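A lone chain, given as structure tokens: the form predicted on its own.
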Amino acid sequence: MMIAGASLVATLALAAAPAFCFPWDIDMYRGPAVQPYEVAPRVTPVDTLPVNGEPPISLEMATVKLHNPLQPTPENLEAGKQLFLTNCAPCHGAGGEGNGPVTKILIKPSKNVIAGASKNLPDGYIYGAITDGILTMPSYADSLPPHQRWQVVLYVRSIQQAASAAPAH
């Protein structure tokens, strides 16, 4: 009897006393509270995502209207060339004559850059083709800013003069 009367008293006690043991386990209600978006979100990385977009225009109008800002220095052109080679040679072929290595998986074979029609169009038109697509080429707007779509024009435009400056076969 007198062990049971030990532990009612034992667990009496233990029921009465505070529901936290540990003095760590209130700190969700002392410490301070947390607003979202209180600290900015982390800068994302430049050329990450377009923030500066540019208004719609459509190829009619970039055709007439849009001039390359930038002028065809070794820089604009070693910056173009990557471009090209990482966004369009695989469609129009490292040379730009439409012989990528997956136009054979392609409904419509590529266009040649370098010996069709956009040889003789002025710099807006490939710009636009290039920000909005054109027939079965997908819109780079998204991933090419600006300056980088017109470093590719100034690349394309380097290849085109090269092919015709080349003595024909």
Ligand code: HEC
Contents of the next structure:
Amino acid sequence: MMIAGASLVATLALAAAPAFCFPWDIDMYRGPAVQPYEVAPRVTPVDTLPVNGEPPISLEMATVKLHNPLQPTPENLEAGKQLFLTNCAPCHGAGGEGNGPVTKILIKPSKNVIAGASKNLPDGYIYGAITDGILTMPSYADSLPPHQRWQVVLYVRSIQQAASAAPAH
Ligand code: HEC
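The form predicted in complex with the named molecule, contrasted with the form predicted on its own above:
What follows is the whole complex; the chain from before opens it.
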């Protein structure tokens, strides 16, 4: 009886206790640190983006709105080549003919990107395709920053030109 009574009193005491029961409960809260929103967040200057962010854009909008900001310098073409060989060649083949080793196991095979209709695709479309992916092609939005995607576009353009310049078999 006495034990039951004591535990009832203890339960009531706990239930009635304020949020901060002990002085040391709020030591951390009252510390010298800057409290959340005590200082207003910095105002972002107009026309700027977070370093690791880009506004989402549909493939249709990318196709008409985006233009390659880079020039086909030897450095950009070489960087684009290395990126293409690493990221795209497994499906599209080292030469871009759509014959990479992985393409056999895809439900939807990759395409020849150096001949046919691909040559008429605007730069913005290729950029948008790399950014968002198409069908079984993955998105590279997280693995290639925008300037690397544009370097790949430059390289794809250069191998398309080389293919058109080569004599037909
Ligand atoms: C996992 C395989 C795979 C990888 C990796 C891949 N692609 Fe693709 N790609 C595809 C498939 C599948 C399609 C869609 C083919 C279709 O529409 O029939 C495609 C379509 C494209 C197209 C549009 C072709 C057209 O004529 O419509 C382009 C351009 C392209 N890829 C470029 C790239 C580039 C550049 C990379 C590297 C950054 C890349 N792809 C990586 C599988 C891949």
